[in-house]
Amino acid sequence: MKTNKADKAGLYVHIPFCLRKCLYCDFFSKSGSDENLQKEYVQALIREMEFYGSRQENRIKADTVFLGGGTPSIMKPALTAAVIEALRKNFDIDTEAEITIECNPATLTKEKLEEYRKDGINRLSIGAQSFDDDVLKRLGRVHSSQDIIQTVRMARKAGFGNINIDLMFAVPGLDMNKWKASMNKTLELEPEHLSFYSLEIAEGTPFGEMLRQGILEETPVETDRSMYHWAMETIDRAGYDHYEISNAAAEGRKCRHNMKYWTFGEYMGFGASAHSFMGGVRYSNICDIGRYISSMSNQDMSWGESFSRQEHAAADCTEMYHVNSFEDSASEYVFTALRTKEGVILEDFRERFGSRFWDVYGRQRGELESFVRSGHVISDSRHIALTGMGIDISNRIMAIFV
């Protein structure tokens, strides 16, 4: 596989703290953490950034930064500023970089938003999920629908011109009328970007346990798909580009950071549970805040320049480490590209991997063409992409190449 060294990486920072863990959430996070723990965690983050920043022969160039969680906006602005400052100190970040912070509407204030702008944060991702207060309570959210509206208004006054709003559908108790109302209220706020996800009930979550006990019922697939296709049609009429299965944007407002995940770009993650993909290697940090803080405090900053497993594991921090084979990289590229509107661009595949697409996947061609005949896939001399129908069975189609 050919690597384009001119491509710039994305930097991801995981903030695992939140006011209260939502009933559906299976992300690594901790509710009710105190400020002292947050301070210790930020110091550990800075140490990790210094660790990677100092051992690079050429400083890593980045053009996106994403603070995710958890709820990054739970922290005081001074801690957020310290994280951004450490990133700028240790990595070569573009002056025009997209810098995003995930926010819960219940945690934002006018003062926080103004500080974010001073720090260079230029994009907000607001976890709204719904504009129906009953649905929000059912999900375990700590904000109200009015909090969302107030947050967007405050953000605009603070100078934010790039706002994403997250919505969730197929929630038990959410009918089509409530879903339409939430989407319409979202569009009234004119966000530059919106994400809409079907609720997935994961094992190990309160929702998962409620489902196991028969207390909770999953939304029927037919209802789920009706909600999704109605949303697709609505955002299209509103002038948004539905550029990825779960994401739509106004012109020029695609999430540049997330595009790295969908176009096989490089990214480096910092913090407990954070994942990275650099130099053909995928690795992740441990899912334990205490061990993460301890391992960063004990690091020997004199280690070498490479991304070797031994060096990272010696810090007692690595959870997973995998060197991609050609087959790994090719299948990951195809799998993620098929999530996007453009799909797999055949010439890009050839340039990246030094082989023509059908030379690599010739045995899968017949199976894919059956989906072309059924109207689920478009395949021509330029690209391979899912149709609206194909999105409904996307996992079946993507599995061909895994």
Second form
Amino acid sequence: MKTNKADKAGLYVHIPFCLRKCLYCDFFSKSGSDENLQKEYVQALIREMEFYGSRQENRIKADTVFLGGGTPSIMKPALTAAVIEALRKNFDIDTEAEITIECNPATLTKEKLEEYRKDGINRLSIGAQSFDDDVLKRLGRVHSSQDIIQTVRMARKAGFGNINIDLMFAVPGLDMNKWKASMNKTLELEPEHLSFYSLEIAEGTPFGEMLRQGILEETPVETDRSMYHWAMETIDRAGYDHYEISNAAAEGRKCRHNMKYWTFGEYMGFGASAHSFMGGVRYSNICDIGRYISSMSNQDMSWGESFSRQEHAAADCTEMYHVNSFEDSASEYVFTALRTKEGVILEDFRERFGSRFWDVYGRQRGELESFVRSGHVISDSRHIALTGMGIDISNRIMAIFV
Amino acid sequence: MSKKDYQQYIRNFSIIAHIDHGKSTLADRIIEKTGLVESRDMKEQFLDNMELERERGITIKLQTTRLMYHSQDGNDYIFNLIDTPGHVDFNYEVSRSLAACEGAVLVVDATQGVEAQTLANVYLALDEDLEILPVLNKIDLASARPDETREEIEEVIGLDASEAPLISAKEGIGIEELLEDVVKNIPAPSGNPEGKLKALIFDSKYDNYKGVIIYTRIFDGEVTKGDIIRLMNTGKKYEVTEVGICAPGPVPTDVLKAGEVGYICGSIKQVSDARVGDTITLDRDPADEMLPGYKKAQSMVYCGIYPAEGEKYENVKDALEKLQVNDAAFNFEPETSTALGFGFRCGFLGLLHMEIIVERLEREFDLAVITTSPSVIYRVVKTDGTVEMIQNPTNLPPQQEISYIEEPMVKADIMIPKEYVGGIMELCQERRGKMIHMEYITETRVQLHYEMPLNEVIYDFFDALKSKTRGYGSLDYEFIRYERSNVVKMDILLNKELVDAFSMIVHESKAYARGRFVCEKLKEIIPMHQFEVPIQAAIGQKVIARETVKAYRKDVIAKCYGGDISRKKKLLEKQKEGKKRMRQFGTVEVPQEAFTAVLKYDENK
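Other form of same protein, the form predicted in complex with the partner chain, not the form predicted on its own:
Full assembly next; the chain just shown is listed first.
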């Protein structure tokens, strides 16, 4: 297996701070705005970047940067600038790189946006979730629908020409009409990119607990799917390319960073809970801000030289470290690719893995064919991809290949 | 001491009891008292040595042990305590162990009184002309009513219980007195040590090193290592490689003589070659006649056993063979099912026996198996006058070739406290039972005699009886005859395709309810597919019940970014793992547990 050497890596920075944690969120983040903690955290981030970037020859080349969270926009602009600067210092970042920051409509100001522009951030991902204030409230969001519109306007004025809007459906209080209204309002704002997620209620979240206690009702599957299929048709009509299960983009505006996750690209994550995939190794950092910070102040981190070094597995900040086998890689390649519209491109598979797809998965062919016959999968000599119906039950299809 | 004298210091006896009346606990106490095992080394219920037996609180496999007892008369006695299995499925085995004894200690729970199985066991013991020593157990409990129980024993069984020791096996009360009674009242063996060898096989088990170990009671003559023995029923001959006594582990000795109980090894490959009840004699000087009472193992209940994973066929076969070498009452032969592939049709003494075998396959051999609906043997009389015995519903001839079908009937003796009579009569009627007789054994206890189709007994009759009588009901049954009956074959179709493994033979009057039940159960268990799955129960072409499993609509993960990939992969792996436990029937996937679930027929549902 090889990751295409001409491909450049994506750099992800996790900012685990939020004003307040949303009721459904199961990402790793911490509520409140303790500025000292943020400062310390950013220092630790910079150290982590330095460890990896310390060797001058062989600097890692990157063409995307993604500041995600949490709510990265909660930080003072100076801290954001310091993060971006450290990335540039330690990695070879393309001049044309896509640099995204996730933000919450309530946290943005004109000044912040201008600072982001100065830092070279060229893409905003706005967590709108809904344009219905009642729904926003029930989700535990800290902003209103008006805030979203304001934010987009402000961003345009600041010169952002690449904006993503996140929406959620199948959430409590959202009926089909409200969903349509939310989507239409989103389209009116003419974002270059939009993501639309079906709510997943995870254990350990307040929603999860409410569901267990019976205070929260899950949206019926039928409603969920009609919302999804309606959205698919609507964004298609609006001229967007529905290029991944939950993502659509205007021409040339696919999220290049996220595409790395679905095309078996390399990425390196910094910060607590951040995941990386480099040199065929998947590893991640601990989900604990305090321990992450203290592990980064440890001077002894010689593992920065190479990703596959076993020391990395034992490092204080490491939570998971897994050297992919051929089977791991092939199956990850397949199930992530199946999330995209293009699906698995057989020729690309062969180039990466040195074997033909059906030589590796010959025994699964019959099972896949049954999904082709039932209209869930398209399979031809070029590629294998899910149909709209196939997306609904994609796990079952992907499970064939793990 | 003359050659014959040694026998007067031997006592061969069993303990018989209704289930839970404390047989195993008493055995433990006796073993403890005679000093075979130190009290602190005792596993609870020493003789129940299979894990499964201890869990279920029943004895399946016999265990026999030789004890030394120093009596108050100043002599040392050899006690051979021969355990008996404690379930109605194993009546024949019980009768053969009893045949190896001169007496039996009858344990009656003084809080419960005489139960159906107490009676059944007593009759078995009387058939063997045994001296019966009644004892009243659990007298330490406040609810003990020894006088009433004594009366019951006298009235119902007709035994003099006035001298019956009052004991508590649990508390160790009265054990000494009981042992003295054994010495005094149970006759010593009186075989002829000089006669031709005549020995009874009352149990056998397979040992990896020694081959089959035969447990035997020598009636006449003697046997030593190197003798060529002949098993009179099978005619097979073996050279004796070892003889010994059970302590309870095997302890080799030079010789086993008339009156003694011990074991014989002879490189015998499987226990069915040394069937319980057979007579051992010497090949060079055979006995003139064999001991009475030998019966070939008769399977009453059949079911299919299939490997859950097809590639484990050979492993299942090996395991069944191993179980068979140890269990002469269990038999199997290969069969094929369109739905389940290659497997085995297995015969059992009863449903408990079947459950035990399946559980042992899973526990001792770590094999996952699928069992099909248990079936009795139907006698099918065809239009051309020929008769076929059918134990697999799939093999039932086409309707037009059948003149009529007969099903096995049993005589069921049920003993219950009188307040449950109504409920149990209803249950029996519901199970197509015909009441033959009802009697008040005492003021509060009633015995019901029914004739019932075995088919109705094997499902869960015993469980239903227990639950409707809060555990006080007891059951004993035996086969009486075949009787013409209106039974039909009910098939189950999944997505319009017949799944033979679900086919069952049911009485016409029950078919609708049962069909509905199976369809509902399967609907609960079969996961959603990418298409609708109709589930139908049908008799011939006629659909009598129908359910539908809806097609699934959503199984998708909305977000899959950098940190989600490893997690998501695990999820998909789990999903795939779940799929492995499914059986593919045509286009439909059915979880393994579906087969057991449809057997658990809950009529209250």
